[in-house]
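Just one chain is shown here, as structure tokens, and it is the form predicted alone.
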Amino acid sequence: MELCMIVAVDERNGIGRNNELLCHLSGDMKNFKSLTSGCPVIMGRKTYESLPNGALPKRVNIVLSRDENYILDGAITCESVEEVLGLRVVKNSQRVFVIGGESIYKAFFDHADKLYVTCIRHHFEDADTFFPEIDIDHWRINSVSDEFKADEKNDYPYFFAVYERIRGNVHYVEDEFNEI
């Protein structure tokens, strides 16, 4: 299972305001919805509540939730990141997408091996929430796609980068066991 995560930034990291995204930009939830269609995706309850017409659909939703008694109709609800990891259908999924809040990023950074970034090139002064910095000693980026302009459907400019974690030197390993 690749853990994955995806998001739209501005440029600090920022992520919403007032428990909403700070823009919608077509192409960003275009991209979105290709990516995560078909996979299961993990979100806190303020970002579930968020959303506009309930569960995400052609997804498995799967909501982090201190609350026990927090049910949903359409959600898988968990109290813990580990119960979430423990879920088989994220184990046998080939690859899962933490999708917000604040709080479910930082839970599952650690976690993750990928990240799927959409840079938005605008500072919003009023951004309350954020995404983790990215540490490029731990992160290298996979790809960059051209930048997009700003149009009727996108207020903004933006474009997208791909994150992949960095995971020890396998080949010196490899190396030292076919030595012995």
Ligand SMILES: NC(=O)c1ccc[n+]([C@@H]2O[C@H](COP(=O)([O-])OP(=O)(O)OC[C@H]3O[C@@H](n4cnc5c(N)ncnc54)[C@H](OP(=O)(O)O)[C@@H]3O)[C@@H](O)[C@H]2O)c1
The other form holds:
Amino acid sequence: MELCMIVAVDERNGIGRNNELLCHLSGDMKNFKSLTSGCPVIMGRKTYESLPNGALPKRVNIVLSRDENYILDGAITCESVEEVLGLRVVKNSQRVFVIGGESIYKAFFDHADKLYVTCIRHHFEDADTFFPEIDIDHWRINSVSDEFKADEKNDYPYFFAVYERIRGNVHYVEDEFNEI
Ligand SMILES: NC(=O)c1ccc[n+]([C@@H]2O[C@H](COP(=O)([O-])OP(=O)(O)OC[C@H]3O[C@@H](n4cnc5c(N)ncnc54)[C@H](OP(=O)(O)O)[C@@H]3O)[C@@H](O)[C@H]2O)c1
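For comparison with the form predicted alone, produce the structure of the form predicted together with this ligand.
Entire complex below, previous chain first.
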């Protein structure tokens, strides 16, 4: 199972304000739909409650809440990261997507293999939720798209970047082990 995160960030890693997205980008929505369709999506209770039409279609929706009585139609609810990672539908999927918000990106960050980042070319002063810093010692850029211009369907210019986690060097670890 490959654990991916998908997020749209502004120039300071802002992702939302007042429990809403920072802006509307039709191109980002299309990219989100095409990447996540058919895969389980993992989100926090607040993000779930901000979805205009409830659970996302054609995807198993997994929603985290610490409230054991939080039960949803059309979504699996879980009380912890470990519970999510133990779900059969997660373990048996080729790819799963963590789709936010801030607290859920943070909670799953150490488990992530790949980051699909939409970079919005703007700084929103009033952003109140953020994506974790992407430390270039631990992440390599896999691909960067051309920049897409703002237009009537996209509030700001943006581009896509994909990061892959740099895995430890096995030989280095083995060499160290041989010295003990
Ligand atoms: N730009 C983007 O790509 C993007 C994507 C998604 C969301 N967002 C934005 O992010 C913001 C929301 O982020 P947020 O951090 O406030 O909310 P959130 O992560 O969506 O949801 C927070 C809730 O998730 C539950 N939770 C969090 N950590 C948990 C854990 N370890 N175990 C069990 N349950 C856990 C708690 O629910 P209970 O309170 O019920 O216990 C918590 O209140 C919004 O503005 C949204 O629009 C942006």
